[in-house]
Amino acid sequence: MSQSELYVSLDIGSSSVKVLIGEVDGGSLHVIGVGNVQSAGIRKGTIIDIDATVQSIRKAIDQAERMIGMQIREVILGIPANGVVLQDVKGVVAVNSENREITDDDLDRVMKSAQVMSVPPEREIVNIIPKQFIVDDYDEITDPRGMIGVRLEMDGTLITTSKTLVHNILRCVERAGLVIREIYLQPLAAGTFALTDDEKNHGTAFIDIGGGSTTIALFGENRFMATAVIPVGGDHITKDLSIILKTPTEQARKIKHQYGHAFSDDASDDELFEVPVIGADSKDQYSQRYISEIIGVRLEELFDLVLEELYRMGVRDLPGGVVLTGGITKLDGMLQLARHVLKTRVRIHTPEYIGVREPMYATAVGLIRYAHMQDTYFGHVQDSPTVQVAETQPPAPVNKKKAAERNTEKKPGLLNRAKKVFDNFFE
């Protein structure tokens, strides 16, 4: 097993923390380790308790490590879309080489020049996405390297987020004893691979229904165009069930997964199940149809909020329809309800990899595939193993600033994102 082909993604969500260890061989991903634990200390994508979050990360890492018998060192981290701002940027440089052939160095310089703009002190650059490169007057170029020209331009999208939010997440990952290899925006990484080429080109809303919040990502013209977060998710359904059925939260969660149905018209009225009542020895009986009415009302509200947000974002038509993902989308009747409310084509995305064939893993899988795509494009070579044999002593504390610098040196134009984050973090 080649060490350089191993990737570890870390998806810190409001309802669960997921760790995937993937081996990429010839472009094919094989998931060889999975960690999935209920999260604590996170609400609506924001850290509210650092120690609790650190413990959740460690538990998920331990689960994944036990599956492969190795120790995880580096992770690819997903950043939630809370407070994200997208800005159009442009970079321009003169081609350096004597023979006017565009090289990796020119690519690096033009991407850096696109970042020379005033970013408010409370904002942090997360990613930069090239839309097109222009060599002299020839545009719509996806990779200018090897071409001959005098002037190289790049049109791109700069993604920034709250410095407080990202630094609190970094603090948690660092305290869990991990080194961050790369940072990517979650809906960007997940949507890039959850959607087909036609969906990304025609105009599609990628909607990830998480535990504490729902993230909308718009793709069109083969690029990531906009994102927004709605503070309603699967945990709200659990809370509704807990309050209305007067049952403990954990019991409500089990009922949601075992008997839940999103579309009450198709739910069963015959099968009854018992539900323990808080503060009483008795149990109440309910049908699936009764439960589905509670779930359906909350989901209808969520989809109405999605429509309002899409309208606010200026979306009047979605030729590519809507793609749903997230743990709650496993519920029976979800497609019928979504199509009924959204009035468009809807499908549910589930990763097609052994061990992670569940919608909840869409982001964790997307992070690995996005990192591999970036490494392939920029010719990045790992200089240290992502995992190491577990029998050895835990690695000595790594200077994250130097590690980040080392990574970015080998990958032209990748924002120096990790370096910038850690420079600010350890000032």
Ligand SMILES: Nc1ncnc2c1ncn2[C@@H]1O[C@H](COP(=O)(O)OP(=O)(O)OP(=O)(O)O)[C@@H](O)[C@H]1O
Second form
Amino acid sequence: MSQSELYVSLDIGSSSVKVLIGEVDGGSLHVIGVGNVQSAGIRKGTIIDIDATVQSIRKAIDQAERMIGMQIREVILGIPANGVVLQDVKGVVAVNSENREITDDDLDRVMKSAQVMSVPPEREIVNIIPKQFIVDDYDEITDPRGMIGVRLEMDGTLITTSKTLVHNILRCVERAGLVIREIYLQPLAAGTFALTDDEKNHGTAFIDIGGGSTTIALFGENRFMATAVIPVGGDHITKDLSIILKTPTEQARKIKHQYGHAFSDDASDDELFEVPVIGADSKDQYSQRYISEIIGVRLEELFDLVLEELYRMGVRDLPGGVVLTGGITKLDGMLQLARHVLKTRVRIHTPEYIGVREPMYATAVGLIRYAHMQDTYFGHVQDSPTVQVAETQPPAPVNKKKAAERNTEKKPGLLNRAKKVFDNFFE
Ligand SMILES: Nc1ncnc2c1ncn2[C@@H]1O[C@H](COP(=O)(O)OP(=O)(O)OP(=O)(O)O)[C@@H](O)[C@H]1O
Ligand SMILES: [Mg+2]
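Starting from the form predicted alone shown above, please give the structure in the form predicted in complex with the named molecule.
In what comes next, the whole complex appears, and the chain from above leads the way.
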């Protein structure tokens, strides 16, 4: 019988902090807990106030905990793509065993040897993604384990980011009382599962339009190729509406969610609503078409910036088209506007899991699925249960058993990847 496993992901966005608790059973994911609270202390993916961020994380975790009646201990953390650098790396080792069969240990050593290169002191390794393994003279191997050889090589991509940025995020998560099990680059985790195999193969831009920023991730030749961040997102639309309609930010946000439309040609003149005016007792009336023009201008500008960035990244052609995700892509008319400006095939990705059928959850879902994929490939050494029965809560028999099983079942792991990353963190 298959053993179900619990995963908790944490996406600290500039608009909201999302926590998902997922149970993966026989390869299928069920979301059993969700926390989502408005962020404080984060701007454009960077922490600007530690205490406020810790509180937002704690609130989102508490929300999710209440849904399952257990305490969350370990999380899979997403790292934003701001300032990320990708570089090609190569690892080479001699196969260890006497019979020359390649084992988990050889795989572990070759991946570690690829990281033994000079990473500048101000940068931190986030992830390493194998492109291919080479056993003696045979290349393009995806999993060398079980093969016979003398020499094992790995070509991969090393992802590094600013040490300051990542340390501050880690500090907040630790202060919120959590243990970090793994970290993954957000667009890598999200894009890997939002795109189809064909899209990843042919060349596709995966674009996550969040609250404070827009992240472009390029996939092609079946791998993650490049990423860039534009510091514009849905919250800029809120601000535009707030200024032009002279209404408080919170009102502007609600109007955007309720009546917002991105493509004025399709917006309605008859959909009318009233908004309170700052500093006055009166209300003003507007139509959906009126605000769709304000929203459309900002989004057109954003898509123009996306095109410029794609050009700068050397993209001349996108055979797989564009896949959009992120909270703001829920806006009506988004697809039409994106197709109009980007002049290519565009689709919107929404995770297909009960409880999180919203594009804003693409990253949190991707983090869980990425962690599960890595565990399946590498095995996983568990230091502590992902969740534990809260002292204040009555024990939930089924889940308690699962937590206990998880605690005792220690698969022989390969890379204790989180440990590797955090060993030198808080020196
Ligand atoms: N139903 C909706 N209609 C329109 N906009 C929405 C809707 N739901 C959320 N948004 C907008 O989406 C944005 C937040 O998206 P998301 O949650 O993906 O961002 P984030 O991950 O918090 O931020 P970032 O990725 O930039 O750090 C906000 O501007 C929010 O107002
Ligand atoms: Mg986000």
